[in-house]
Every structure is written in C-alpha cells, then in structure tokens.
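Heads up, the chain below is alone and in the form predicted alone; it's given as structure tokens.
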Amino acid sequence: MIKWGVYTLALLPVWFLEAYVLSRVPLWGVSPMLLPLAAVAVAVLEGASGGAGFGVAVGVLCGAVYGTGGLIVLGMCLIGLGCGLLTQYVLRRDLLGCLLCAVLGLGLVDVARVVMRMAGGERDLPAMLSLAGREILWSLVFVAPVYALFHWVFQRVPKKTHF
C-alpha cells in the first residue's frame, strides 16, 4: 500500500501540470495529456496487474479533467493491462519501452474520441485527426519527464513492505 500511496502523490504533480499549467498554454492549438502518460509509465515498470490497477485509478481522474464519462476508467485499465504486458512479454521495460507504449495508449485514447464524435454525429474527419495527431506529438514531449518521475518512485519506495 505504501508505494500505490507514493505514486498516487506523484501523480499529482503531474496531474497538476496539465489542468493548471499546460491548459493554459496550448501549443499547435492542443493541450498535452499526461494522465495517460502517467499510467502508461507506472504499467512499464510494474507490469499488467499494477499498470491495470492504476490504470483504474488514473481514469478516474481522467473522467474528472477531461469531463469524460467512465468509459475512461475501462480504457485507462485497458491501456495500463496492455502497455504492462507488452513491457513484460514484448518490449524492454525502459524510456524507449514506455515511449513506445505511450504512441499506443495516447493513439488508443484519440481513436477513442474520434469514434465518440463520429457516432455523435460530427462528419470532420480530417480535421479531428489532425487535431488528435498535434495532441498526441505535444504530450510525446512529456514522456521522459513523466517516466523519470515514476521510474524514481519505483526505485526509492520498496517493492515488498512487510508490517
């Protein structure tokens, strides 16, 4: 319980960056996500069940930034299960694992809003990609940052605490 309490406070920092910092000063007209980040960096480096569980918890958060409703919370999970898996079974669990993983959950998430605006009836297909794209290379940015500040939690809080 004491390294989910660790890095849930180091969450928010970074959620903090997002709402009240970077949403103030969009770049190419988008806001970076981080929230996202934020799951995919802690599923790199504890794995499916970890990165699912916090995945959870980040969603929910991200139904709270975003205005999103919760399907949020079950693709949080979903991209937290996934990006844990592939840094267990497939990729190294280091900057570049977690930068990869990253292009898929901040993908996974845009094509998830893009759907969500077609089926409600917006036909801009173009246009709500190129918006998608600007976003997901201005919240590329913060991968090293959001990974390292994790990557330091993982490596300072011990893995097993015993009472």
Second form
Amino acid sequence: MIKWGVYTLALLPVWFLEAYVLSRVPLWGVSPMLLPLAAVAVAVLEGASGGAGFGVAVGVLCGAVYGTGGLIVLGMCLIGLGCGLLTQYVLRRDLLGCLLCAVLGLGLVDVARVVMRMAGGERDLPAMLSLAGREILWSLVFVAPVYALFHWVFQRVPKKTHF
Amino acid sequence: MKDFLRNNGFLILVIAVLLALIITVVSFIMTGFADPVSNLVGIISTPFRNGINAVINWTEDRYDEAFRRDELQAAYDQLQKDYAELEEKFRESQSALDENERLRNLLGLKERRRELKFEAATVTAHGASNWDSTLTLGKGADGGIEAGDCVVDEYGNLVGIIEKVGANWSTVMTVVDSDLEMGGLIARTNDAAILEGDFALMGQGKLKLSYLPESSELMAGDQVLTSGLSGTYPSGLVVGSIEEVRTDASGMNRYAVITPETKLDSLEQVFVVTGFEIVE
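Switching forms now, from the form predicted alone to the form predicted together with its partner chain, please provide the structure.
Below: every chain and molecule of the assembly, starting with the one above.
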C-alpha cells in the first residue's frame, strides 16, 4: 500500500499545477489536462491492473477538478486498463509508449465529451473539435515531465503490485 | 645653555612678546578662526587624532562583537520579527481595504435594489475544465444558497447562476457557459430576447443574445439586462453590452454577441441573490 500512497503523493503536485496554476494562464484559450496523463503514466509503468486501480483514484480527482459526473471515474479506469494492456503487449514501456498512450487516452476523454455534448443538444461540432484539438496538443507538451515524475517514483518504490 | 640665555635673554624675551602680540592681534582680526599656532598644531595633530580614533573604534567594535554579539543578534532577530509582523498587518489591512470597498459598493447596490436579498461569498476556485465556465464559492446550503440563485458582483452585474450546492460550497455556472439560457432585455429598446451561452464564444469570454425581434435596431454598446419575465430570476441585473450583431449559419436569424460587464477572471468576492420580490 505504501507504493500507491507514494504514487498518490506524486499526484498532488500534478493536481495543484493543473487546478491552480495552469488553469489561470491558458494558452490558445485552453489549459492542459494533466490528471489523465498521470493515470496514463502509471498504467504504462505498472501495467493493466495497477493502471486500472490508479485510474479510479485519478478519476475521482478529475471529477472534483473538472466538475464532471461519476462517468469520468469509469473512463479513467478504462484508460488505465487499456494503456496498461497496450504497454504490456504492444508498445514499449518508455516515454514514446507513454506519449502514444497519452494521445489515445486524451483523445478518448475528449471524444466522450463531444459525444455527450452532442447528445445534450450542442450542435457546434467544429468549435468542439477545435477545442479538443488545442486541449490535446497543449496537454501532450506535459507528457515528458509527468512521465519523468512517475518514473522517478516507480524506480524508488517496491515493484510488487497489490491490485 | 646658561651663557646662551644670559647673552640672548633679552632678545628672546622681546621675540616672545612680539610673537604674543602678533598672535593676539591676528586672533583679534580673524575673529572665528583659530589662531595660527593652534591651527598649526591642529593641522599636525589631526592625522594622529584620526588614527587614534580609528583604532579606538575598531577596538570597540571588536569588543562589541566579542561580548555583545548575542545581544545584537537578539535585537536583529526581534527587528526582523517586528518587520514580518508589520508586513503581515499591511497585507491584512490591504485586504480589508479591498473588502471594505466591495462592501461599500454592495451597500450602494442594496440601496438601489431593495427587493433583492444578498449573501456575500468568496470565490475559492476558478473551473479548470476547458469545456465549462464555472466558479467555486466558499458558501453553500449553510449560507442559504440554493441552486438557481443568481450571482452578481459588487456593482450588481450578473456573474452567473448557482449550479450545484454543497453544505459549505457551491459552484456557479458563469454567464458565458455554453449551458446558460435565460431571458434578456435590451435596455435602450426594451426588446426581449434570449441570453444563451455559446460554445465557440465561451473561449472568448462572451455569450450571445438570440431570438431577436425582427424590428429591433441594435447598436454596439447597448446594455443588456435580465428580463425576469419567467419569474425565475430577478429582472434588471446588468449582463453586458452588445459588441456586434451577426447572422447565424442558416442566414435566416440574427444574434448579438454580448461582452459581459463583470470581470470573470479577476473575481474574488461575489454576492448571491438568495431572495427577491417581483416588482411589477
């Protein structure tokens, strides 16, 4: 459990940076999503089960930060699971693998948002796609530092996974 | 030596008297200045005096350092503590001044809008999502706040509507959020229309006024207020002003782009309208 406690501690600066710093200084009118990147980074390092478990914790935090409902908890869990499986069987467990998983993960989050908004009656698809594109691009800039942070933690915690 | 004095004694006496006379006369003439002899002595002795003074000062400093260091350090620490306290007080008073200013403005607003009941709340966070425009307030159900209450700034400009309420927190959907929809009124022409958030305009911090009457002639700068026609929200709250009028993609309908009057990015304190009377 200590291992996951340390991962959760590492999540705190990421959350603080996203919620209180970067959200106040948007670039191209958007602020980056760092919490999903944290879920992806841990999934890449810890595999499917660890990624899914940590995804749940990140999902709960995402719900509070983004003001979304409980669906994001399930979404983050699935992203953690998917990214873990991808790096276990298809991709390499390195920064490049994390970058590819981040593209997929962020893409899934924003596709879900667009679909839900369209189901809710929003019709301005070009504006939503433009926002999603800018948001994903700006977020990808932070893949390397977030991955480096969790890789640093990964090298210093016991390797056994309890999930 | 005895012979010298015996042979030249008178001469020496005369020279001494003359010298004394000269000094006396010169001193009398140069009132306020040192006499030449004193001056000469002073000139010669000054470097020595300075040197001695420097040595004494240095010795005193070393003594102070050796025996009064703790005392001086304590005094320095105390001064630093006092300085930090003063700085803290200054910051507090600055914050109190700002709050005082806001409350004074609110007092003016309360005088003007007697039918509204206000509850002050602090903005604790700005929404981090790019897909919504929200604020989090530090007051909730405990403060009498309910979902659907209007939120205004100290000047009475509409900030948004309470969306979710917790025990001691609440979230506000701001006027530019794409989910916002409420009745609007153009102050100059009295034309009613619908204020609604727009996804594309939300990123620019603006909203739109749709369903404009065919006959309405709008001008940039026209003020837009809440209509209060449904009875859900109070009327007459300033939302913003018209920036431009556009035609939608179908080319059939016009809508106006509204710039909110309130500064959403810099809000620190807002006032929730917890109750209002409908004025006919």
